[in-house]
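Read the single chain below, which is given as structure tokens and is the form predicted on its own.
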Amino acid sequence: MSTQPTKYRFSFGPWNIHEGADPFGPTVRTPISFARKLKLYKKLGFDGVQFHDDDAVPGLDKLTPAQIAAKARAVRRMLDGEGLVAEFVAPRLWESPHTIDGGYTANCPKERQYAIERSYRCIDIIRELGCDLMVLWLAREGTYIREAKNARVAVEWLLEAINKMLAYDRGFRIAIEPKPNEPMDHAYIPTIGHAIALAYRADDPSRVGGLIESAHAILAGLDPSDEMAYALSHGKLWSVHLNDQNGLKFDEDKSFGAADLRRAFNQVRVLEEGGYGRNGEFVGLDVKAMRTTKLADNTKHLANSRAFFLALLEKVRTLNRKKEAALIAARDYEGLERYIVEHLMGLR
């Protein structure tokens, strides 16, 4: 392993500049363009850019593989234009009327096959892209109440789905990214611990692994850099969507670190610490601006996640080992507290 230090690549999707709704109220803020978002990317030091599959083809429902292929040939353009490339794309199977019951999980057969065939074009605009990973986030994959479905029966489909897409390219990978709630109220693959043993079950699980949002983890009551360190062991963590969470209610995509700073050292601190980034992993953000953002500042809350990653990784890198070391030797954990609050505070 290299002893040089990881120089992170961050991302971002371009629904994170937005127009300000919210689960409450509508949008606030003008719309920018697709092509204008990409133009803001270097300049506030991104490098790679996150798609859905409708990011990059809109209306891809209504158009042939053909097409599909072309419109996202034109896309790489833009991106190679910008000094830019794809991290992944996510088939977005939560909105179609066809997945109001699920994708792969639907009761109906004829809407589990909608949500491959949209799969199968979501790999073409990977392959198109010059990327090689799908995000899975499963968002409408679980009930509203439990006696809808059979959750077993619901994960072998699951499974087939998984191995359908494995076996429709070999050149692409799959990261499954674990919500325990929102939109359902029960979600089947809640946590990494699912992610990961689903990945073990697919017919070829060195191609499946998992992405760990921050807010995902905390809204299951878990710490997110113990979700990290976990996939990392499994050698199965490919992308994070780093942010924060203010309490256990809907994904808010508050900017990293902006809620609790602790927190968010461990985050940065597991994935230092297991190589993340060593083998080109984006540190990718999932953060959105706050409805009260003016337009001017609809960035800032890209520009802040990761100017307090990097903070938080110069608090890492400095970080007194030896002394965290005896203070753990002599199991005073009151005084490595201190030492820990201290040092993030400045004061050590």
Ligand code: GLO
Given for the second form:
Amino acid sequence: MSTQPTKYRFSFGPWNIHEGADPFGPTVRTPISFARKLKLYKKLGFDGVQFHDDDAVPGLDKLTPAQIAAKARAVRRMLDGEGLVAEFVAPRLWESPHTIDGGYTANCPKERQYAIERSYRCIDIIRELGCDLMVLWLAREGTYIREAKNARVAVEWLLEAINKMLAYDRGFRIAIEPKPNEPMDHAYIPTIGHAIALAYRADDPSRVGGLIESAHAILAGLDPSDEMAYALSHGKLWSVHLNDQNGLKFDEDKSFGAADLRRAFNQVRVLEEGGYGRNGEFVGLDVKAMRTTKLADNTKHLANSRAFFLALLEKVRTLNRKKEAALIAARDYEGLERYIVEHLMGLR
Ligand code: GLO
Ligand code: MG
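Form predicted together with this ligand, following the form predicted on its own:
Whole complex next, starting from this chain.
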């Protein structure tokens, strides 16, 4: 591994500049076109764009594969024009009338087939955008009530879907983004452990890995830095959605580090020490502006999250490793805690 410090590249998706609607109220900010959003990336210090398939090709269900490919090529030209690259494309399998009961795990075989076909189109878009990563956030692959689906069979269906996608095109990889709940009461792939176990069962395990979102790990009652470390040890952390979450409530997508600075510090540390980013992985930020945010401030949450990441990176790089090792060797974890907290507070 090179001894040069990692030069991190940042990414976000167009949905991270949004209009502020929530389940209890309508939008509060005027929409911004995709072309205008693209212009903001470089200004904010971002190089990568994350996509849903229909962010790249709106209304793709009504288009032929050839039309989809042509539209995706036009988006590629827009990215090239801005000096940006696509990080990944995710099939949006949670908005269509066909995916009310889930995508790959819907009880109706026709709806499961829709999910597979839609995923093939997503892979076509991946190819045209010149990236090699699909993110699978398995939003509706779970249940509201246990009795509605067969949980064991659902796992087989998920595996079958992954294998079909891997066979459809051999030039791309799949990163599963686990989340334990929301919109479902209970999701079938709630943690990175579940995702990685599924990856090893795939026809080509080397092409299936994971994306870890901080808030999703916290919602599962887990520590995101330990989850990231687990995936890194398997060589399967291919993307991250850094953000923050203030306890067990709805998925808040707060700015990275905004709720718990020490927990954020430990995530940056695990990424830095695990060599994350050295194979081109992006530091993705899946953050939402507060609903109270005015239109003119609607990218502050992105700028803040990036700034907090870089400030914490500095804290990681300036940590006194000798001092830390001595405290660990003495099993003086109280002393270690004091050192870490004071280091974060700028006292040491
Ligand atoms: C929602 C997810 C979502 C995904 C995105 C990419 O909780 O975090 O934002 O990351 O749709 O698939
Ligand atoms: Mg996410």
